[in-house]
Amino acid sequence: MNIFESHESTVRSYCRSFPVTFDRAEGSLMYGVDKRAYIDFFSGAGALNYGHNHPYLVEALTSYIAHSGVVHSLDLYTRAKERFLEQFVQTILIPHGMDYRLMFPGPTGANAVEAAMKLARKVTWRTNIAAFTGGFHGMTLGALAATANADKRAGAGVELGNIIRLPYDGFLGVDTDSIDVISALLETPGSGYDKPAAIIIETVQCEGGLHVAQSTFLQSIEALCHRLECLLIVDDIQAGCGRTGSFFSFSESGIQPDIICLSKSLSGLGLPLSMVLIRPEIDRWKPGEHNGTFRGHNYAFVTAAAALEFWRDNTFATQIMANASFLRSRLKEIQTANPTTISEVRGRGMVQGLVCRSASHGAAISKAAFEAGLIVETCGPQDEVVKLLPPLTIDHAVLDDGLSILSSAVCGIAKNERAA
């Protein structure tokens, strides 16, 4: 590994909580230049929702390749665009009964926010955006504003405002309703807190410490954008996707955005891809009022599109709420025996976690998974929350040996803090 130590950046995270070169992957395994297998619960930070190399999303891709077909558009039309708007209308928009306009900002999940976020100013002519506590939105200056995690805000450099922080559910205690607050905060006279232009919210906070929203305070968030004359904007980046089992993760609580921002898994192979959907009544950019030279990725848009394969049905929804039933099962299994180290298990669907007593366990309990062959990463405010973000297609053993090596990395953690 000297040729990275030598001379890439000091930046590198991931790298340095899994050593290992890696050669090849596959489905729901990585393997490094040993050939030694891994288990992959990281998932590319849940940006292959479908696995590694899936063959059928590799197959369109190296057809398209094979027949020369565009690679670089900008926003020109192209067909491989074409097809994908085609499919994702006709097997997500009209079957969730939505009608959004879609916008490609450039390739990241950052980019859609910072678009999400400049087109609701523009819109309601307002400076403000309301964020949560434990939010996670970007890293770039507009979405790492928005962001809670002080020690990735105080890598700006610069001062980060224009932004209302709200208590996410939860964050005050079962005794309070964040609601109340937040309704106090924005609807009273004297409160000191401007009308915001949009209040942006993830109905899971996966970087943030796996936080569940409830399906009432997402209504009651909806409702209360509707008082203020506000837009709702919904981060379904890392959630969305089918990573909690419906398409986007807010479907079940039957609220409708204004503005929707999507990437990560949207191109299915790992291909950089974001997306804003947006109501049309609100889609007021003026051509070429916000672009950027990647936002016509057309290898993304042909495995976006033969992705959407996955979603023609119920089936595959109801795989992933199996898999997800069983890991929820397995955790609280883990959770039950190893009590003094593990506070409590936290999630939905397929993204869950177990939550440390003492924030040192955490990475202590990846190091552990890694050696023994599984891939595992922390998240929340102190990197205390063990975060599993197995592909939605994991083969059923597959998941439960990742479960089982875990297991033994928590129980070992556990023997060396009695041991202590």
Given for the second form:
4 protein chains.
Amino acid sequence: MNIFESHESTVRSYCRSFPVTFDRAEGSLMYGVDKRAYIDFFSGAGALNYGHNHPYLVEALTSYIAHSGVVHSLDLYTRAKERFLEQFVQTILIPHGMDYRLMFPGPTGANAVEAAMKLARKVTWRTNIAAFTGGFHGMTLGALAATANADKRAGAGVELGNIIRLPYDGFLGVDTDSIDVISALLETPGSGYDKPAAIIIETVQCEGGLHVAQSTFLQSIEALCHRLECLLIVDDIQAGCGRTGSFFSFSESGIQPDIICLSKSLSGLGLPLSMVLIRPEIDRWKPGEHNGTFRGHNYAFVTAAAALEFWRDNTFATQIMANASFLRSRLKEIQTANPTTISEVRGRGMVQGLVCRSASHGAAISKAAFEAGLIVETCGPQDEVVKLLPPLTIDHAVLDDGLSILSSAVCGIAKNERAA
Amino acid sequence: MNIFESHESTVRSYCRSFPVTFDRAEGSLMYGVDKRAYIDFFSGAGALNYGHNHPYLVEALTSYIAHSGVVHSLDLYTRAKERFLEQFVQTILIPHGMDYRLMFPGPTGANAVEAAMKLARKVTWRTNIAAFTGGFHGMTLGALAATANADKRAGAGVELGNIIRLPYDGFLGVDTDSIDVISALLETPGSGYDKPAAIIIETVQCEGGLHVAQSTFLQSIEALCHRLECLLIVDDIQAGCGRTGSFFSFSESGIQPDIICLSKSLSGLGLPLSMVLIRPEIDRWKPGEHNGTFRGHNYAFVTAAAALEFWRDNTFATQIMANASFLRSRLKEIQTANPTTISEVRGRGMVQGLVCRSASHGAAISKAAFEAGLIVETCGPQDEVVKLLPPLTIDHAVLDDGLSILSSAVCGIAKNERAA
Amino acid sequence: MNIFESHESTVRSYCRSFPVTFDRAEGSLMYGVDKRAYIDFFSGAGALNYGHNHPYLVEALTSYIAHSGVVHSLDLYTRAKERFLEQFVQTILIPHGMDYRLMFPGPTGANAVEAAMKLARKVTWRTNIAAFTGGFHGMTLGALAATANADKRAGAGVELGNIIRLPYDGFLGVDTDSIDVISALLETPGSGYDKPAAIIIETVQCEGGLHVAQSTFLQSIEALCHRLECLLIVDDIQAGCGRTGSFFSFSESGIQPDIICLSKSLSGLGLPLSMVLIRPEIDRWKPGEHNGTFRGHNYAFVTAAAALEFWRDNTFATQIMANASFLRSRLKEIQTANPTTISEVRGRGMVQGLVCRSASHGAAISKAAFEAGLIVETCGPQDEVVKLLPPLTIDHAVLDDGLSILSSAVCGIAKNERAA
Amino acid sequence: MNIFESHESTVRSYCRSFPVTFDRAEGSLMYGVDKRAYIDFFSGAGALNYGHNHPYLVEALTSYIAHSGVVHSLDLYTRAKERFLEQFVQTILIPHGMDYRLMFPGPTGANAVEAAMKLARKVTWRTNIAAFTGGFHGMTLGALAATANADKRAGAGVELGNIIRLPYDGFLGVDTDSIDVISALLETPGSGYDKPAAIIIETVQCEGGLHVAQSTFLQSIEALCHRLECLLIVDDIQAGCGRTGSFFSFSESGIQPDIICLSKSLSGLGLPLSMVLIRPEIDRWKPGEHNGTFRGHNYAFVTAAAALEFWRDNTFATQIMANASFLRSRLKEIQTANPTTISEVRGRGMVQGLVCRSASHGAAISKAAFEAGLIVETCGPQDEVVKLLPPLTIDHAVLDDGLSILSSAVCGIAKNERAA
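Alt. form predicted together with a further copy of the same chain, vs. the form predicted alone above:
Time for the whole complex; same chain goes first.
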């Protein structure tokens, strides 16, 4: 029994699927203490969109450290934070024609969601937040209430209230448009649905099973928010920062959320950082009304500012879309070759997955792939979706290798099944 | 208007009191972009007990970066985490005769509190957590419910339930022992107080006004928890990691909490990290029941492991107590010299403060001190306490200088008042 | 200003629509202090199914009073209660082949609903109750949470939690079957809908706008409850006691609820009484776990026992159905004659209504009818439905007269509108 | 097994202590079906202050029935209600110099409490109601939250929130004044106690163990309410209507509550009726915002109006105080004679009790007394208090007889104990 098993809480999870002690990592590869390399199609659950230890980001951080830059600063002004603000405004907001205030609510995505929900309630004087079937927003009590997963919810130990649950795009099948049902429930007088303070949505449900909201759905939700005079919050924590091809996952839909939550790959290097973008009109926080010790994580500001270099022009976006196209075609091939095992390819951009007909196959494929040197996770309420989340910066050859390993793993499972 | 004022949310707070853009920091000093030095008696609200950029910690981190060590790993096993676990067990747990499981719930103190509260509810099948008047436990919805501050609570926008509020040690004045009232409320049949899942307590209320729980009070609370069959949670996020003289602030009382929350100075360098210590018998988490993207912040594991070197023997503790003794005597002198302005010296170890008779004097003293080159904050429900939280590693001369600045600031306020 | 206006709370409501002081009442007629007679199509909102002061019931009560029968008895055994129990078992339960325990939770319908919800939560260890759009279940905090009406909900002043709101039969229009949406929300893993303790339903939403649940819908809900292992509660407070033609409104659907709530016309004479029928297997109350001062209202037991005489054979049911058929045909005629004013005839049995195209017409019709000597109310979220709830015992001639008054009122409104 | 045991829910309670089927009742006597007489020291838990079937009240009701008076009227104006309003204003409000609006929220005390709590929340825009240790306010979800009894609370099956629990007068022992603790908790900035919408109090905790609030305590609570700008609600449901000697139990303290809840003996005859008195300035209900089917229970209005005759002059109050004085002296004698069994005589006016040293003795005394022909109940969290609640109209001889039976019962228990 190693020290993890003897001394770490039973709550540990991913290490159970990938029972190796990792030491080093570069680009799309992680290395165990035994120096074995693993292709990483997991990317820190979306926190490593630029791969491991990207030299440009490491260099920026190393310089900062050498300069004895301030590490921790609560919400004091620092040069590192100033640079990040300048870069973000210049590189992201202005080119997108967006006008938002930036809030650093603490370094986790859950903190961003909690802050967004608080602000929506404060601004609207309403208490309910509408969230979606399959949604995932974090583990702290406010964010957990908005999270759909039954096991996670059960951990709360108290009633998770003040949430209205709406059917996500496609949830009700092909014959029923979710937006019609949502509208009926929220807009019919006397329905019993109290008007929400906000609707919070992920454009792709990366934890909930890779369900994708179509642009038309997002537009309908935005219009509904206007009619209900409630806020639209996009939780772009996993789908943002380039995962779907553009910096914000909702850009292609043209919607203009009132609040946007970012985290995960925001710092670029995988350092804890989160940010809430707020339309200036609703930035009604009182000073210090939401605070936290690690709001001023300057290492993360430094690498986050450096990571924005990827977004200076369209090169990176173009590269992502090319990789995404290749990824999808290869997954389709795997599906076609294994129709009794894989029912569907789901997802968007560089977050795509294979939906297994049998929930247990998800774990089996992940396990087989890992044994062959590929880290790939599952998602969905029953872990029935094999989720691919490669670094956006992945070399084509490594992506290809990883997909070959995955293909073999799926075929192996399919063959075993036919034999059984 | 700088970019902070134009683009950062109005929620920003400390920067309003200390309106300088900081660039570098070393030991007990922070430097503005104009190179002016400030003595730091704030220490990142307790996240920088070992001072800024301690060379030993920076060196450990720099080596790790040079090695391309894994930065982000969710809860995968990494060499960096392994080393931290080994060090923590060897340096802290075994010498204290403590047997606990370690949980990494996400990098913030609030996350540690949320996890602790969840676990207590899960283990006991009860829903209420008892927390104290003046307590501060974080800003996410679960932790916020346990937090006493009215302004912070008001930010929630929803009812903060499932909390029982108990009077802290000394809260009811000298004639009424809080423990008697607590016992009556929680132990009298038919009182209407449902039995709590846990009692959560800070041994020093560092945000709530520097109230200190005596050892006898802590022992009585522990005994009460046993009688009620509820858990005892010590939130040692601000008072722990050496702030009061020993690694855990409760060691001198001899109590054995069921759950201990650590964060802030745990990483040593000010990097986001938190940890929950759990008695093995109640480590009943299901795998992944509480999770989070930044549980595996390896930079923080590296520096946290290095910081444990301070605790190899008693040298550091002895040094802290010497500093604390000097700090207290100087504060007492200031009080004695300004009896109409300062009513009391409060606190313990290296977290002590001056209680102002007029709430507005707290901010005035902080402001005057900052103009003279000292960063010192206020706390308490009306910011009436000037709170001193110098690095534990501070040089005697710097501590002395800082206190001289503070003394002048207080005298200046007192003089102005007499003139008025 | 009369004493009502000077001294009764502004909360008073029906008296604003029917501003007469009533003195006497017999059968389907109410008499003002000025001796003017009004035909009563309101029947105490369903509490007077057998009309006012039915001689048989009055005689039973008068005898009991003359005997000095116990009036108030908490839940002590009394001869009056014993007789009611015997009659109810013999006349209702045995002929219907039903096996239920009887609980008297207090004299109001809300109390019956609160008790039903408590028991469902207790038995299943779940906290949420699923209720329907348009549902009405009472004004106390538990029952109010299940009630859909926005104005009533707003009165709570606190968050109304622990309720899941489902679309009622027909709520989503003709193209979407509510049961499909309900099933998707409650039965899809990871939807975020926690399994409910019970589903509570009215077979006709007498307050919510006279929407009717089809038998197939009720059967589907019952099947769903079985799959979810949750309880089925029928709130038969307004639709029961014969209103739809049989003693229980759900009899024709063949479902077997786990819990049935009765009140309103249960006592026959309009005296406060309510009852909860509980399947024996789930009668897991501890003695006194739900109590109340007025559980033993013996006058109501006496008249309730007498009222069961109506159900000795099928005569009464046959008469109700004949009246209902006549009522519907006359309402259809009114609709046909006023297509621009009335959009639809809704309801079932002896609770039917005219749906106005303009919400304001509901009140106008009620007002005009009252001026012509007919008491008829409105319902629906915007009071857009003119609701007819005549005594079940009404003479054909009086029913005909009342409908003529109503017809004139509708025509008058329609004519005014055309003129406008 | 009789029909109660076979068909009534297991929730039934009092009938388990007094397993007789009662048939008739007059004055202070109840008669079983076997014609055996029992002296009633229980009085319908306070609903029968004027005894059973008082001829004056029965006569008023009989006349009304003979006149075919309206029985059920929702909140329509009726002659019966008008007379009650007139009488109440003339006989009670004007002589007391009180200016209140009258609200009829439904016929139960719980409904009055729910309405009072709703209104307080609505008027103050705050959510919490402060209630006391040992308080009892009803079984519906809002009222139950304010109720202290652990068994009753456990029946809810959901979290009972939005209540602050305060120590009642005397709860903290002789050395600690509850008001000091309450003031510290509610008035210290940063205590974590959110300001309440109202404080709800019983002047005597008739269910909670016969604890009595001194006039000075009530006055302090009133002053505190003014300072907190919250409402003062007196729940006078059990202690009002003459039980303590005056119509309102708080008259002697001189406080002026914002809201007063009455029920139980309000109708005089034991018929379901409740009423909320509201200071005109806070009567901000919207029409129909709180409603209910049985608000217009005219039989109860008729008997309630008749019962007010008792309060035309001081004769009745004088008689009550004489009886109360006799009652207390006899109970003191019993205590003196049985010091090892009875620890204390508690209560006020005509609600007094013997506190047993052993909780089990309460039930034993009640049982022995019943066997000897006396109905007397227990109260307190462990049923340790034998509670005497005789009709206020009881003849001296019957009171004396009942007390003799009680004395024998206590002595018998005491003797058994000494023998054991």
